[in-house]
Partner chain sequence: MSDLKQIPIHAEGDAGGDPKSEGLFTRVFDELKAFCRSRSLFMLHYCTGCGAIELPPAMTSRFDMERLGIQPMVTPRQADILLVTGYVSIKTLKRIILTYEQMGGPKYVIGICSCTVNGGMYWQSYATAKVLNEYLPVDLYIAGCMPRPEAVITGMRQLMENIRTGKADNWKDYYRRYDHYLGNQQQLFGERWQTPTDVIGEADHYGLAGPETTGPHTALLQQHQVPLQPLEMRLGSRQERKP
Amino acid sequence: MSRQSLAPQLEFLLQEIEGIRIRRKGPRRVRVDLAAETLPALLELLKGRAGYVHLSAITCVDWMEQEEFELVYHLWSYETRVLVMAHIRLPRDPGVYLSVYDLFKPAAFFERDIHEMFGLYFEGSPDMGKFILTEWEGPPPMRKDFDGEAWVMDHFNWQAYHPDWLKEIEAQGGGITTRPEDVRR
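Just the structure of this chain, alone, in the form predicted on its own, please.
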């Protein structure tokens, strides 16, 4: 089979799953939007019948205004060289989804990272412990409702820092000309 004939075959195969929306994003990229409860069936179909053996990433988007998270599963086929991006939406509260670790072992890495950064919990994942932010005690920092500046102001003792060397630079016309608090007004 040529690469050109596989993409339509992929679309035909994807039509076995009800309620999904398929959009070509390019000659080697296909976006699939589907209900969260349908994702495991899609992943099994792609892995078992279409040769998508490589889960290259799981990414998360916080749609705070819609009170949802969007998870995007990026699956690559070495045979067809076509990327499938499967998009699902989940409620932010309770922020729980199923692990796909049983299908794709690299999922453990991505799920643990998303758990740490967004607070989304993956049932069945082998490890939801701290990962990169081992000493972090704050809320998940990638959530849009996390106010990094307020958190820093609450947890650190800020002091005015205006050393003599900076005063000399400012006297020559350099240094910070617009302070961050002026930009936010």
The other form holds:
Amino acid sequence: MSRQSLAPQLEFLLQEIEGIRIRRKGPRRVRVDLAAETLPALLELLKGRAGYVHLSAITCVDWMEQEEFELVYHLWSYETRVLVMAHIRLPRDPGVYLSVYDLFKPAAFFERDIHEMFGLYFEGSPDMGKFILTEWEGPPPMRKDFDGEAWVMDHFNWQAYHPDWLKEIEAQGGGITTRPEDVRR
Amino acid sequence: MSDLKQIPIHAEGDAGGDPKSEGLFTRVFDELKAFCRSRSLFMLHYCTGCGAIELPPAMTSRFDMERLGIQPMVTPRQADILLVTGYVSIKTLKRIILTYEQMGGPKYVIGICSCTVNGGMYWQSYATAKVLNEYLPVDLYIAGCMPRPEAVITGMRQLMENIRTGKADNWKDYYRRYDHYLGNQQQLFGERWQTPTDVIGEADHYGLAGPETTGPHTALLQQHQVPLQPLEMRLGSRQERKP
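In place of the form predicted on its own, output the structure of the form predicted in complex with its partner chain.
Then the entire complex follows, led off by the chain already shown.
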């Protein structure tokens, strides 16, 4: 099967799904926007009938003002060498979606990571436990409403920029030549 | 020479007296001891952040740290210097404290890169611990992002000079004011934080336990501290073992 022969066939397959919007972003990049309910059907179609066996990543974007999460499923075909990016939108509250672990095993890690960083829950995923932030007790830190700077100011101390021991070094000709307050004006 | 007066010298029958009355031999021997100590340093090869990439050029042929008597060492129990090279995430800080407490005294901590001073370019990050000397007694900071090998060598020479003149004794501060350090650690890691090391017992051993060694934070620690248990060793596969 050559590279040219599969591309029209793929587009024909995608037309079977309702409410789908296909945009070519480049010679090897296809963006697909669709409703969240039809995403499992799309993935099954791409994997089963078009050779898209590699789910390379799941990306999450927090659209706080629209009260929505956007999930992007990046799928790669080794035969056609075309990347398909399937975009779906979900309501931010309650933030629950279906797992695609039964189709793509690596999805378990991506979903666990998204659950930890954004608080989005995936039903049917094998493990939604702590992943990287094993000792983190605060809110999911990648959400837009998490104010990291306020949290840092609340939890950490700072040391003075001009302590006494630095004056000794300055007397020897070292130290800070440009003051921080001069830079940040 | 004036700094040598501050070093506690324990001589038989003359504890805590005027150092000048203790005779020439004691002072010469102490000076020799401090000199030898400053010229034979093992630094712990546990590199925590991006600043560690400056250490291979500092160690290898161009700058050759070994000519100063400084060599990398793989285990904390044999090391003198703990290098904290770069950003310290809160998860890493726990491991650094565990490592530091395993080192035998006298031990020295060097904070390399801006991140150990005030968080550096990660100052806004929720996961990066900012001021290292709140959790460990830091002897020397080498600031920069990242400091060049020349700066690392200069910092090492400064530490050697501090050891020779007896200024680098911040490790004693960890025993004297353990409650202060433990309080800052508990603020970051939660009240259930504990290490397997009995720091108060070690402070008693070194004769450094003072009024600030114990306090409200160590009282909190003693409420839940589990003494170290030897691990049970048994041959056999994992399936045969019963929990």
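Residue numbers count along the first chain shown, from 1. Just so it is clear, the structure is predicted and the values come from calculations on it, not from any experiment. Each form is matched to the other, and the largest set of C-alpha atoms that superpose within 1.5 Å is called the rigid core.
So, superposing on the core, is the move of residue 133 at the CA at least 2 angstroms between these two forms? The answer is no; the displacement is under 2 Å.
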